[in-house]
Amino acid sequence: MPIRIGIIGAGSAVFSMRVVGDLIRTKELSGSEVVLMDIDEERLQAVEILANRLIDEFGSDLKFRKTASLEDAVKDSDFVINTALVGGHEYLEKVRVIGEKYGYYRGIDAQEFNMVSDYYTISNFNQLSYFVEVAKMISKLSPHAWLIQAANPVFEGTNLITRIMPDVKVVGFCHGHRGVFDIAKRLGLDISKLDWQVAGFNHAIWLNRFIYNGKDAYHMIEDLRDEHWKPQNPFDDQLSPMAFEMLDFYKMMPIGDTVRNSSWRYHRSFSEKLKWYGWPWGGADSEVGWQWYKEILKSIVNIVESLASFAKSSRDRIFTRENLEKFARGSDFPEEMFDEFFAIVEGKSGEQHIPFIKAITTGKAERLIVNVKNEGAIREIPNDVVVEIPAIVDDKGIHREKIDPPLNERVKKLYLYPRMMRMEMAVRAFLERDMSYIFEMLHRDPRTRSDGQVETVINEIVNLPENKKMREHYDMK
């Protein structure tokens, strides 16, 4: 059935070659439309011309165009795809020195369960902003569509759009699920034998069920816990001291970025990164590990023109994995992402957006991990506000799982509680204008030892060029 799908921030090389390449597998969708939306003219060009080839190699029926115009991606779409990061990462390294500068260690930002170096919520008013416009966009020139959110953060972007604009239909999406599938697979399991539930909020789930051939499976996970774990990368941690950490205190097991969004006891220094999330990276969250991470999203980039370049001169097949990695190990392409990026050539990229797509266009039900309001399917949480979990999607909509087991009291109120009240706080200051909530939030950290340290870093940060806006907003001269 051809549709119509605008993919905002589309100039993200990874993500958008991996849905582009879901897409051109995924048959009944075909005769679709896809508009492909960034301001950055280079990037968005080398991800144009590749998913064209992909068309040409894999013959799919599927019709790809950029634009540089928010509008245009918007207006008559059936779905409505953000995976835009306003300012990109240099705004928020620019962020992260000035909290560093005044006694913040990893920046204002990291802030007790949500040390993720690239979810911010404190500074980043830009971001918040540009999730409320593209909902607005959408409310106005294709009511009818669906708005996926895939970027950062999703939890405070969700609950701020369906307070804004409750006329809106969005659903968050986050890959964070598949830590069950590491654990399985290290169990020696059968996946499709496993019965399993997570549930939460997004970077906040938990494993509530794990059966396999019909029996609780939930005892074998203390058989992958080992005293002389080694990560393999600095996002491998589903299976670290701390995912154990947390699973002894909790009594759950922390699944995916979950992990990442300790407490403070094990984010104060680089040497406690190292001690919890494993040596030589100290997790994603460190200097380090997030220093590992921005190099091999520059190599990607690179990699990406340099073979979009290529499929302009050449008219060999590329798009197989023997030609890709070819190509690759001629260039500086990070081994360790091979399988990551490559994916794209079998279509098994284990992003959600499309087969969600596909069934809400098509009825073919699929089983999604969904951020979604509750309404009731995590007691004693709010019916408004969104968590991520289990659900069937088909083209009725959205439909959630009774949650069985349910999360217990430690997860639900020593964890998800204090949570939740951040992120009200950062949603209530904008949609009140009132600063006070941020500088409570920065009132609250144990790294702050005076008034005046929370007032210069926050003046320094609004008082950047490019949160003029954000000055305005708080009415701040």
Contents of the next structure:
There are 2 protein chains.
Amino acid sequence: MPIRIGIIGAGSAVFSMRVVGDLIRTKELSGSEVVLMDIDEERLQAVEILANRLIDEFGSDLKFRKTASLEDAVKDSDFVINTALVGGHEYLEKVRVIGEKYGYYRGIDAQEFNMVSDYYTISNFNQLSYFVEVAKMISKLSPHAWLIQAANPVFEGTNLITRIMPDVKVVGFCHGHRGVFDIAKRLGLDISKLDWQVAGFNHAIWLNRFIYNGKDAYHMIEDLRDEHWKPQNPFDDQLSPMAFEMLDFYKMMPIGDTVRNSSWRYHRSFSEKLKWYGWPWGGADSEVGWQWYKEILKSIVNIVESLASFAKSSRDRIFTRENLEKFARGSDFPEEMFDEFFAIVEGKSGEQHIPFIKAITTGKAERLIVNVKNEGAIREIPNDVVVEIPAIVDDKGIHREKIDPPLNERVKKLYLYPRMMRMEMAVRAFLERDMSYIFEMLHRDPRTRSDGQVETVINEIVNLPENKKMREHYDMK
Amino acid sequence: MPIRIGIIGAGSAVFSMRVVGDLIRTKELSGSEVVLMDIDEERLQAVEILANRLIDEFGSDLKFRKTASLEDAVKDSDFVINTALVGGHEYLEKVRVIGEKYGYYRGIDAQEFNMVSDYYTISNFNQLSYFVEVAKMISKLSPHAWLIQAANPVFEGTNLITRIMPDVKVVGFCHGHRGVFDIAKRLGLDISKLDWQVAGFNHAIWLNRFIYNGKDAYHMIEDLRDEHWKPQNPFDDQLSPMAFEMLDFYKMMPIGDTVRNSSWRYHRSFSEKLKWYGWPWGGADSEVGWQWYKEILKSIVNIVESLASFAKSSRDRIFTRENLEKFARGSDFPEEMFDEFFAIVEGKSGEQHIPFIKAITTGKAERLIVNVKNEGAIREIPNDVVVEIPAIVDDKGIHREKIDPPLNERVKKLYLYPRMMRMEMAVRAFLERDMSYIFEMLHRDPRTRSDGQVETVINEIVNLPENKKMREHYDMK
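Mind pulling up the form predicted together with a further copy of the same chain next to the form predicted alone we just looked at?
The next block holds the full complex; its first chain is the one shown before.
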């Protein structure tokens, strides 16, 4: 059943190659066309070369086309995947530096229950604005299309889009729930015999069900406590002291990026981070862990460039483990990350975008972890707030699973509620064009010592040349 | 229709005299008996003397009896009013001093959206425990009786009682909503032509309706902004810069004690408090404002004692404006507070206890502002959380008014939700016998700089001799 998929931000090579890798393995979608869209022509070109090479080497009749035009990527598409990070990591870094100058360690956006350094909620006007632009374009040109929200912040983004464009079919995806599989693997469990659920918000999900062979296996997680635990990389935190500290307090296991999003107490300083997320990085969101990640990103760009120029000059196979390893060795790519990189080639990216597209297109049901409006799935969370929950997807749409057992009160009242409040502030600021929400977020920040500090740091960020549109949106001369 | 009312904590003379004053004016309840209960025999005796003198002077066939036994006050009562503050202001002060020693200005219980110095939410074990003791006693001895919760914290207290003793009929009362009348008076409006509503939680209520002569009059409140505004006393904040600052951000007017309960930003230091609550006190909850209040309380005790001994030795009328003024002049009682004090005699206390009892007993409907389970009154607040809303009360019970227009999203999401979270932590700590909630409240406090600070301050408070029962409850050796 050939369809058309637009990928916005396709210059992000790893993401695009994952999608392409998964697509090649999905025979039901053969004959489909993928429109790769990015404003970075050079990176996009490399992706196009490699995507074409991938289908050559694996034999598939997918078609790729690249474009710099959003309209082009949306028009006639059945699915639009948005993975773009407007302004890139450079902008994030610039804003983080300003925050730290005025006493906000790791930047003003690093806040309780939202410590993830990959995106912003307060200073992210251009990103949120682009989310809306994409949704509006879909509504205008391809109103039947699904918008697949892969770009962060997924939580703020999906809530913004559903409120501003209620007619656009939007679903958010993340792979954070795979933390459940890490736990299962470490316990030596056969995942096919595991009956599990997670629920919450994106990057704020909790293991509510963990049944193995028909028996509750939650207690087995206790066996994974290890006082000699050491992380393999900064993102390796599913079994960190932090995860168990959260389990102890919230009485449910935090899954995936949720572990990064603990309270300010655990992020107060590098030494606190080290204590909870392990030596030597103190987790992904410390100055050291994030530096590591930025270097990985750089290595990936290098690998992708080398691969693309090799592809142009040689007819040798590229997508074999040996050849990929050779390229990785030529860069600073850490060995322990290689498997994840290689998963592209194996078509086992763990991403849910293609399985979702397949289920919707063919009607063959898939169980996925989706970000959709709550509509009663999590009790005491408003119906219109987007939640991350398991669902069965088929050609009739997304069918929410019953969350059973429900999330406990600690998780809901002490974790999801405050996280939801930050989302509300960010989304409402945008919708009401009212910066007072943004000021309020900082006034309630434990790092704030005076009104002047808030005034100064926000002014400096808002007055960055990148934030011209933000100033206009909020009517700040 | 003679009934029996038990007043727990009746040694609080002003409160008791208000109730008695109101009761004397309520002919429908003549022949009723009031059991005054307190463990402070001396103060209770003074109240009994004055209550009897009041009915002598005004002619009424009420009967008063004093007791030191809770059982005695509850048995055969139709209504039990609990106004007791276990440990008194001395305990509050002791705990506040410990808090300040470890960097918690105004004490650990002074937190965002809960700055009121009259009671504690974190360090109030004995108070909460007594609430439960009273409710259990009612359930055992007078299961038909209403428990009227006047003692603070009303919000935490009513939530605790409804969860732990779902069969006890409990209602909470406060007079904070009278801030609406202050506003109306200042605008020169005839209150009988005013159609108004407030909604929220106790000490967290907002003016959602303000219609005068059939027309929306909300905009008139703007006329009360006054840059030369000066408070008459520390509690005079309904028209303070703080109230208007909250109106500006939340887009609804905070009413009564709600103005005291702003965010930490406005309470960071005495100079901030001065700025928002006015010179020279910086509001009731600053070190200066609270000192003023403690002196008032002392004056009242003096006045009550003098009045009581005068009553024993003389047959002159006591409850005339002239005589009361004479007594007040003999103490440090500030002139501007006299009217409130005199209201006792006029039977216009503004308290809702007797109107409630009358409505329930006689079936003559009264409109009151009650603290009862939400049950859908405020959307997006869980059904089982106690809210403060208008209701019609009659012999069939409490009939919640429809909150119209509803509270806006800012008030709900940015104010009520965080306040509710503190209640949840305090109530759940008690119910689950788990101190980790209390620790968590401090870990999330902007004044906390280290784990050790939390550990030390809580240990010192928990180890006070007054907190023996608390240590047992939480199984802390």
